[in-house]
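The chain below stands alone and is given in structure tokens; this is the form predicted alone.
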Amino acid sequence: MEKVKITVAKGDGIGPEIMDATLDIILAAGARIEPEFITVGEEIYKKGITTGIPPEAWEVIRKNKVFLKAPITTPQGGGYKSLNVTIRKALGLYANVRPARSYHPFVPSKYPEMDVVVIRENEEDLYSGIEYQMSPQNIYALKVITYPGSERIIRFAFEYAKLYGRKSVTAMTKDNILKMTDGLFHKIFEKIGEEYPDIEKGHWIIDIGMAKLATKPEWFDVVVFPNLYGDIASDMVVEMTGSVGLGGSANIGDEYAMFEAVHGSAPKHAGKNEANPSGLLNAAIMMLVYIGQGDVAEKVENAWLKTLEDRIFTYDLARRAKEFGITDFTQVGTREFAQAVIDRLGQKPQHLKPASYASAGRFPKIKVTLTGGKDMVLKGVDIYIKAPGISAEDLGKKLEGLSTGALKFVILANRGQKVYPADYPGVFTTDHFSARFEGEPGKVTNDDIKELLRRIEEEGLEWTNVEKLYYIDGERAYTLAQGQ
């Protein structure tokens, strides 16, 4: 049969290591690959390429369409963008699954019946990465969430558990604090799934939700969240299997994919042949998944499954092993636990729930159908102005006389919280405020906010920055003050 090109990077620290050891053993397991190396991370950071990604990788990686990565070390300070952000955006990999599965008791954990899978929206929330600095005292950082894209990983997580057989689907968010960015993403939760009738359906506000997850996760099944609870969920999860170092990671798209390990390069145990590969190992075999290769898919896991039955442990598990007290296993370094893999295949586990990727197939392939709201009507204003030295109240009875005829004043908060008219004078303020004013929706105009602005400015103010209020198809799109 052909063989599927793919993309390899060998990566920064214990990345080499466990890049070989895990080519290694899919190889060996009669993997139908040819691998095309290149180079990135901290050797072209160092060149003065502030993505870690010369335009020759990306050239191979676009033309593969398959990634296999090793951990990356993005160096210390400013300037540098995260290499594993850029590539998700760049490539559109929107969906992160990562499994997290007990193999208790060979790999001692506290939660022996734990099998979750969380799928993490890949590309907004936080993630984002816009930031602005809006006066000495003042940092901003915007929260995205869109409809695209919150159906994308909704919709993807449904058809993921339907297409592995998975009985629910959980949903977590803070929408009682985030109504309209968190609330956004489990109003389209609920929508989504009123269309898989055949699946449990939850939803947990987030820090509940995160103390159940870690106390109780058999109550879970596949968990879907915004990117940056996503990012903790799965990392945490991973670790209570027994190791991070067993966590594998798949990042999907329409046309690309990569499959990465969850930890990082790990540089303290580069070189010393102790790693784990098995994250990665476990992203390999989500590759081969997804390449059409669930045969060997298969054969590699149920050998790894046995590696770990026979108790063959790298460093990171014999010390688990050692905190409960179990001293029959054998510790080896990460290219004999490799050769122990490759000597398994062909086997079974004896006691843990093989692997069969027989009627599995492919990743989910999802449509996006809704847009959102239509009518937006312009209602106000929230400018923001930098004032140091300024009490609230003379900065509010100064702005009340600023009105135009469209646009009236309505409060002065700072951070979120409102401060005039002062319901709550003992409010701590720092030097960046935001004016509301509002205005019958549908008669307010551009040249009125430019108005407003230019008496602002005569009043001898600095505003910094201005959003727009509006109405979408009749509702408020914008959410008030603390105390409004």
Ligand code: NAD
Contents of the next structure:
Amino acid sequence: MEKVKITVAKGDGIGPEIMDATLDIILAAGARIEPEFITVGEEIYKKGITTGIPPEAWEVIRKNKVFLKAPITTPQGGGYKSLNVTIRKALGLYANVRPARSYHPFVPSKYPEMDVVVIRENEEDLYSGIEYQMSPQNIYALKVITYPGSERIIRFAFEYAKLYGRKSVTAMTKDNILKMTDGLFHKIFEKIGEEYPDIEKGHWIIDIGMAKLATKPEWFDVVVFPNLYGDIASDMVVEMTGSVGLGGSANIGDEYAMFEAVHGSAPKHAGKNEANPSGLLNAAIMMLVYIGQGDVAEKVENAWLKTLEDRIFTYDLARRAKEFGITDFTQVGTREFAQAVIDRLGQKPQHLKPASYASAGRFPKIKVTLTGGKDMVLKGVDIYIKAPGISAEDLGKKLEGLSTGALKFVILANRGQKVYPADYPGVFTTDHFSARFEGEPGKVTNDDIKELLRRIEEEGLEWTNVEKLYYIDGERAYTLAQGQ
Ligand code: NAD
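Since the one above is the form predicted alone, can you give the form predicted in complex with the named molecule too?
And the full complex, kicking off with our chain again.
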């Protein structure tokens, strides 16, 4: 059978050791792959390439489409871009998949029943990286949640659940506060969920949801998150399994995929033959499934599970065992651990649930079908104004007088809170306000907004940005200020 070319980066710190161990194991298991090595990370950053990826490495990554990457070290100091974020965005790797399973009692865990898969949206949300300083005192970050981005990840989560025989999909958002952005994610979750009658569905508000995930992980199965919450949850659940060194992660897009360990390059353990290669191995197992070599993936995972059952442990798991008063383990180095897994190829675990993957490529391919609203009608405008040293009342009164024929002053807000007309006098304000002007939907024009901006400038006020207020398909498409 023809070998699949994959791009491999050995990374920094413990990267080369755990990559060698991982490749040794999967090749011994018969992986039909041909690794093509590239150099990314510290060495490249130090050459002054701020992304950490040289052009020739990009070529290889794009050509092979499947990328197995060891952790890299991001040098301290400004100017360096996160290599992971760059790769995810450039390759459209919208879905991050992190299984977190308990291997109790072999790897002792406080959560013996845990078997969770965190699916995190990888491109949007506060990770849009769009941040602005609008005044000496105010900085804003844009949380971007889109229809296609949300649909894609939510469908992915349901399709993943279907493919892997998982019984429930849960979403977590903060839509009691973020009514529009997280509200959209939740709404799409409910809508898409209807297409999967055989899968149980649940939605939790993120605060209590995370509290339950941290204390009752056995209640959860597949959990889908917008980017930021997913980032936090995915590290948390892996740590809960016993060691961050166990977790693997898949980043999946329509055309490309990248597989890596959850943890970083752990420089203080580098070159000592002591790091746990299991995280990268678990990533490589997902990669094998992705490229349609489920048979090899199964063989590797079962041998690895048997190694854990035999309590052959790298230092991190050995330390964990001692914490639980367990002494019947054998502590080994990275290479010896890999050899122990190789020695068990062909064996199955006797207690832990064995792996079972069909031989076809088992990661969902997603088609987006929903469209957002169509009919956008202009209703008004929020004009942000930098105004240091002026009271809300004085500013509000001034702006009130600037209403035009089509746009009437409604409220003045500061940090999202209505401050004029004031319901509670003395509310703290910073130097950046937003003034809301509204008119009849459909009757407000861009020229009305320009006229208003002209009047504001004439008053000697500095406007910094303008947000148009719309009705979309007959519904208000902006939030009311607190107190409005
Ligand atoms: P880290 O995950 O590298 O290490 C934290 C600690 O976790 C280590 O000191 C070690 O005790 C333990 N640990 C991690 N991996 C282990 C393993 N395989 N076996 C045993 N123990 C393990 O986190 P950090 O120290 O915050 O970051 C180090 C560097 O890694 C930084 O430069 C950071 O930017 C980078 N990083 C890279 C990635 C990536 O490439 N995907 C991810 C996270 C951090």
